[in-house]
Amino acid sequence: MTRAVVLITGASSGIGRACAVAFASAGYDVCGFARNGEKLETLGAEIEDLPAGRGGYLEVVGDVRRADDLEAAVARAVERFGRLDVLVANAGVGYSGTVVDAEWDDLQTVIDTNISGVLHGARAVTPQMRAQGGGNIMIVSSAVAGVHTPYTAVYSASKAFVSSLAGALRLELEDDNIAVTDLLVGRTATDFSANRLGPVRKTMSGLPTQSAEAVAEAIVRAARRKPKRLAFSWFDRLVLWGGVLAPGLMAREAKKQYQPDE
């Protein structure tokens, strides 16, 4: 029988890497997409060592900021596995620092990766999903998508964009039997914060943190259920509701946490 096939962007590290292992363990064929070829090779070796019943693996080196790279990844995945059922649009980058004093190249990188990268991914997979009768686009957003976060404003604004995109895209594609899921991920134990762009290295402390593996397992389950939105923990849901019911308080608390030390 033909396996379900998933394309994961940002698969070389963090949540994307954990998703690749979790989907392969669940029997999906996995196309791992990222810029770092060496890390993709290491990921492939880990998937090869999984128990019997695992899915296959294809690595594709590319950059989500380039539409041609994602179109090529879709073509290669379909050539290798015969179909494409799920996109996990995971690739993203953070920024910490003020908006007006930021290096424009840093802000452009966040915009091009977090926003354009998701748009390129969705546009690349949709023709194949339409042709085969359906699919599932899963967009990795953030629990802070609805929160004003001083000193990480461009990052949270980029996640507000893709969450809004997910809701609209879901309605545009429903007649094509293509589901769209908004994945509202909260604090996760990865290297994401350490790799943020910008001059500020300060991170919110003392907050509940989940493992990348736990997030990945929840995403695999969601790929089967196809919910409209998914929050991953009670704390993520608290942040989401806080942004709705007490936006000023949430913004002030975020400012206290992220404001650079004098």
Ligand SMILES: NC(=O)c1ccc[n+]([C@@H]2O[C@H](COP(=O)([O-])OP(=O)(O)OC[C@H]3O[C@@H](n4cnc5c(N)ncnc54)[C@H](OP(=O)(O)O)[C@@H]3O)[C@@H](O)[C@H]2O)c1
Given for the second form:
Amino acid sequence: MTRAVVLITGASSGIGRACAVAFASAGYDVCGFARNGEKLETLGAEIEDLPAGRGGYLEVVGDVRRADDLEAAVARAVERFGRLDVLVANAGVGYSGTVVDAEWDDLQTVIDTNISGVLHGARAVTPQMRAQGGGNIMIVSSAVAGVHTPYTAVYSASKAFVSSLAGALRLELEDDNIAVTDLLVGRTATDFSANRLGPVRKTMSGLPTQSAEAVAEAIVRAARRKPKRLAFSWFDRLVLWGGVLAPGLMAREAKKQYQPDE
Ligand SMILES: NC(=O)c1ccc[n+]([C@@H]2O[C@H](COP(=O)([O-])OP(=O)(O)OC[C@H]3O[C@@H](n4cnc5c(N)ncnc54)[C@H](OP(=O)(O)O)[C@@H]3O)[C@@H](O)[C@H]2O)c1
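Can you return the structure of this protein in the form predicted together with the named molecule rather than the form predicted alone?
The next block holds the full complex; its first chain is the one shown before.
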């Protein structure tokens, strides 16, 4: 039996890692992609220990900022598993601090990872999906994509970029039978805050937080349904609708949340 195959960027940690386990448990063959090879190996051992019926696993070390690395990952996944059905373009990095005082290298890293990384992923998988007669590109954006967020502005703007991209790409690729889903992820318990760039180390306590596993299960279900966009919790929906209906109020609230403590 041919299994469906998923390529997950940022599979070494957090949501991407939970997606790798959830897709493998659901019987997908998984290609896990990230820079940290050791963490990808540990993930492979965990997938091997899953009960019968699990999919296979291939780790590919690479950087989403490099188009060649993603093209190589697609080639290796197809060589190993024979096809490629789903991309979860998940790799991302945050930034906390003001725009104008930031180190340019940090902002460049956010832009290159969160925007170029998604573009490289989508462009790398499309030829294979076209050749197969279809596929599914799932883009990890954020519930704050539609909110103006002072002190994490470039991060949110990068997510606004990929949400906009997802909507347009869905129409560009519909004749190729390739679905594109905008995943509007909200606050999730991962190492994201610890890994983010910038001088501000404040964490947003007191807000509802979901587990990476719950997000991953919802992404696996959505891989079958292929919705245009997906929100994950009532709180995420509140943030999304707040950005549409009361943008000024939401921006003020965001400023309070993200403003560095004196
Ligand atoms: N956690 C949240 O509250 C939250 C909310 C909304 C959206 N999101 C989004 O969810 C996604 C995953 O974040 P997370 O919460 O799981 O954070 P995380 O635990 O920090 O994981 C980030 C992943 O991205 C990978 N990555 C970063 N830069 C990369 C690069 N240049 N090339 C390849 N891989 C790279 C990291 O792997 P390596 O370091 O091994 O490369 C890691 O696997 C991000 O796009 C984030 O913006 C998260």
